[in-house]
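Starting off, we have a lone chain in the form predicted alone, written out as structure tokens.
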Amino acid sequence: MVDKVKRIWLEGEFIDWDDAKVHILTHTMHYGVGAFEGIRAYKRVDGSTTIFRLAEHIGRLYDSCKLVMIEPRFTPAQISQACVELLRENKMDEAYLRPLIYVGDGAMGIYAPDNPIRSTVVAWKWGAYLGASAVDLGIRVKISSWARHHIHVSLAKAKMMGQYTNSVLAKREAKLGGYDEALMMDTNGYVSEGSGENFFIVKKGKLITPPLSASILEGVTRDTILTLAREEGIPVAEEMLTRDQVYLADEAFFTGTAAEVTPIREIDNRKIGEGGVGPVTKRLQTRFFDVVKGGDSSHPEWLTRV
């Protein structure tokens, strides 16, 4: 349940939460074409609030718009500023931000090129995405029977609404089976990603994740972890992964803005490594949290002060 805050930014104005409404014929609600982002703002140990990698998230938002051929009437700078001002407006020192670009009401049918393109930013409090104990103890994962979109069928690099029906099906299947999350394969049987996270394994001290040419979203947290791993001297590879490689991994974890760095202790009833949080995962997890909200100031370019 999302706890509502005071204000939402909609089409250039701050309005009361309960007044943020859209028409029932909003095109995106019927056909799923639209783009969104998930961004976190953290309260740091010095008491300041910063938004993590705001520029990269807004850049990806506009890349998604380009892929689905919609043109927001607000610039990236304006949406970025709206994110900052929304936190100030709601007096929030930590939050999850959701900028969203959608096709408004007007014409119906698949092709509606003249419908208005609307923009909004919402903020709310969001703790550990996969549960309070997930970050510390790890989660149980099921390889889904649902495959990730084929690159010739959809736009894997777009973070767009309609595409997430695929993720909802995979997540429901996993939860109904008693697991915490799903791991999705591509249509060729190679490992892709979670229902809303990128995926990593560790094998013999080497960090491995599927490449961008696979059917995965180009995750901002994924890029963060790859960068931090290289700085820590951890060998890194972007390679296609098979199911059996995953089962035999020494460690595994998910990354994402919502999931942050979430260890995986079990996949398909097979214990991963020792069945807990592995040393490489813990090292990267600790460094990540120190960068986003601790005392690590090694990447000031990633932090937008509120």
Ligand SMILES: Cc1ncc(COP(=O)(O)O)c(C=O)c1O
Given for the second form:
Amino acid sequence: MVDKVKRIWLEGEFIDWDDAKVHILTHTMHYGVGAFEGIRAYKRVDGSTTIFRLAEHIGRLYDSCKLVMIEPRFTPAQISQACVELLRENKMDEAYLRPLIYVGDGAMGIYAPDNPIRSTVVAWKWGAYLGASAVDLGIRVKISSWARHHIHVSLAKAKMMGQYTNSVLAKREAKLGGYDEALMMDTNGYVSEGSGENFFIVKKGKLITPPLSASILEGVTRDTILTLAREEGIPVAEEMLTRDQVYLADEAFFTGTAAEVTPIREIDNRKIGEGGVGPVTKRLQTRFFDVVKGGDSSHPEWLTRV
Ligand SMILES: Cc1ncc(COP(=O)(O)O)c(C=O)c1O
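Now show me the form predicted in complex with this ligand; what you just gave was the form predicted alone.
Okay, now the whole complex, with that chain kicking things off.
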């Protein structure tokens, strides 16, 4: 259960949590067109609170809107400001932020070009997305029987609501099968991503992740890890990966705003490397947490102070 906080930002105003209701004919509820983001704000070791890579997340939100052809009536600067003010309004020093742009009620039917485009930002407390021990011990993953959207079927670069039915199917299948998360392939059999995470392997010291031309979301955490790896002198490659490359990886991990850097210890009942958290994963994970909430101040451009 999400713990309720005091206020939600809706259409330019702060309203009480319990008043944030939508009409049942809200177009997005029926047809799934809309865009959203997931952003984390961390309390740092120095006591300050900073939002991690707010500009990049809001940039992707507007890219998603462009892809699905909806136009928010607020500017990126206004939505960014709403994120900051919402945390202040709720006196939160740590939070998961969920800006969401959706098509309101008006006309029904698929086209409905004149329905109002509404904007909201919600904040709540969210701990380790894949379970308390996941970040420290790693998770068990199953390759999904559900393929990720083909590039002619949907827009993987859009963080669009309707697209997530595909993720929900994969996640349910994995959880009901006794695993923690799903790894999805594309329709050609190449590795795509998790239900809500990007995917990396380490092989012979090289960090490898599928390229942006694959059917994946352009993860902000993915970019963060690629940047940090280059800074650490770890060779990186963006390449298509096959199932057997995954099974034979020395290390594997997922990245995402919710999942942060979550090691993978097993895929399809095969141990990955030693079946724990590999040394490259550990190094990148440590650096990641140092940058987002620790004492590492090497990337001030990624931090927005609340
Ligand atoms: C399908 C999918 N892939 C990857 C990611 C990771 O993206 P990010 O690191 O920007 O949170 C997410 C989460 O937003 C996602 O939903």
